[in-house]
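One chain follows as structure tokens, the form predicted alone.
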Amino acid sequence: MLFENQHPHNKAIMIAVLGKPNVGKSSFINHLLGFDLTIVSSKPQTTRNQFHCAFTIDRTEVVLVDTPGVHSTPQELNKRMNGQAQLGAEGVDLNFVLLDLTTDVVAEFRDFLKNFDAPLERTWLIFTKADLINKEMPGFAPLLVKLQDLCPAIERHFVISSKDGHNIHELTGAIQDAAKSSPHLYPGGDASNMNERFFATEYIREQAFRLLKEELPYEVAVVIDEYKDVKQKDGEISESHISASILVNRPSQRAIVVGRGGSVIKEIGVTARKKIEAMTGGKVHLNLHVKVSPKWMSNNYVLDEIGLPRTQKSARVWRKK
């Protein structure tokens, strides 16, 4: 039965967007959405949490579940990120597994399946970065046979580019055809199941990834200390006051994030604030601090705080904050 006040011809589909790190999941999702919701970086393992990204095509609601890149790792942070990918695939209608055409896709897919550690059901392969290769792809049919042998659940494949839009219309048409009659989960026009507090941390972390070099971005986390909305008499939010902490592992990393005379953290704050204001539609006062939290990537309390719940493979040792 459709929800009250929804059109009887509404359709919906939920799709998990899966793949190894840096295959272009976030760029792909943002291209389909038509705006930058999920954060993008050239550095691996940018996405850490699974969450919904929703948009509509005519009367079809498409809910994409953005997930972290699946990879092999002994570290607690990464175990939980893999767990988020597996959680994102639970109960969906389709799985999109993205494969980077500039790599050995058979080896990449084999490695993904090994580390995903969960059965895949209805699966479409989405070959990304077509703008960087020969789109004619000679010998593509034998490649598909090899991939099908690795995963019999594969139903279809698409060669796309999130940069120039190659084959995106064909893909969205196929998504509409695969959707079934259903009420919309986000009839009010919301784009995600996550709140503005979550995206504020994401946008701060995105700017830190953009500015910081080498391995440091991977060792950075962001937690919100305070998020307060100031409302006018009519109940509308006039401005937001946000205080957030950027966590690093070592004092030497704190100095890098702060920068000479506070230059780096100031630029992180300025650019992140603009993106948060674009999201909220109001003025934002953003106050950033850098805190040293040794070994936060294996600290269960911190990992819980940034929204990464324990998995079956998680360590059982709990440390104080």
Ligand SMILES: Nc1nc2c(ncn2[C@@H]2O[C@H](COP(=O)(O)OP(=O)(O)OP(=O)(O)O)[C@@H](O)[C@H]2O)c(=O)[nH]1
Contents of the next structure:
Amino acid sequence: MLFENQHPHNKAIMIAVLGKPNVGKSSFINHLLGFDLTIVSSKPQTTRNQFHCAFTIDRTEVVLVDTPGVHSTPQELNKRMNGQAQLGAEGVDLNFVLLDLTTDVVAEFRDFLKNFDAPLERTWLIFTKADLINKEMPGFAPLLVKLQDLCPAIERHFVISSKDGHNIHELTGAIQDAAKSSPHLYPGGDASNMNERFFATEYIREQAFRLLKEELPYEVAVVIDEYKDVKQKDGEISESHISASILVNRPSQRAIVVGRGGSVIKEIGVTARKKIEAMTGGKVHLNLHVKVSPKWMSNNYVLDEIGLPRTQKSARVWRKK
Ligand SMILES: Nc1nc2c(ncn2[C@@H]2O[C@H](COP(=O)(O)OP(=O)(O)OP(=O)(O)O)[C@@H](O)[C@H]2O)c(=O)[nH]1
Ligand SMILES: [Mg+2]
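To test you: the structure above is the form predicted alone. What is the structure of the form predicted together with this ligand?
Below is the entire complex, every chain and molecule, led by the chain shown above.
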């Protein structure tokens, strides 16, 4: 069924977008998509789930898999985020490992490989944030040799910027050339395998990452309590009623997220609502609550609820013999 009525010249490619936290994976994906689908922040560990971000260039469908930044951690939440990165790379045609040019890229790549438990097959290195450095880059060739020594699966590299679009055109051309003849996975034009409910939680969490300081963004999760679409006679959605809970780890954090006179939660709500409305195309009524859920970052029920299943590195659980 899925592959019926597809153009015989269709091509497709699925690419895992991998790397350490904060290197610019989600910004890169949004730049290629042409709109802000996946959330971005200046703080590391923003993305927590792996998911598809799809677009087409002429007859080529490109599915980029956004993934959480891979890092070393003893925490159950973070172990599961690393697990998501590995899952995101399963069965893809190509891996892009993003390296932030403003850091020591060799150390960064070594650290990534240490914490990424799956073998890397076909890999292109994407050097990001080129707008922030001297583009002549003396000493770049020996650096590439060192990186190649760390991972023989590296086939190509590109130096790009998601801010000023440097080399993006060349890269998308190379992606098109690498795509193989194939039916499209999202022939109806869907941009993701995740639904609007998931993106609503992400857009709320994005504002929490923007407004909250220090460790607080990392101790916040968002769950939807109710999501109801109101349809017109022609079946079009006219408005959506969304109730969501912002979970925090400790009672003292509740007051910070609410803010003086409710100012912080109000700003989270107003800004997130605008982005959700841009996604749904209809009016959104967004109701936010803050709930204290002590130690939710190691609570199996909450982690499952936010789409982070156990991994092989998860803490052992008691099983009946
Ligand atoms: N100047 C500049 N900043 C960039 C570029 N790409 C990303 N950034 C910034 O880098 C920060 C991190 O970007 P993200 O896209 O959230 O990074 P990420 O790799 O998805 O991060 P995690 O989801 O936390 O793993 C943000 O402040 C971005 O605005 C770029 O090409 N140039
Ligand atoms: Mg991200």
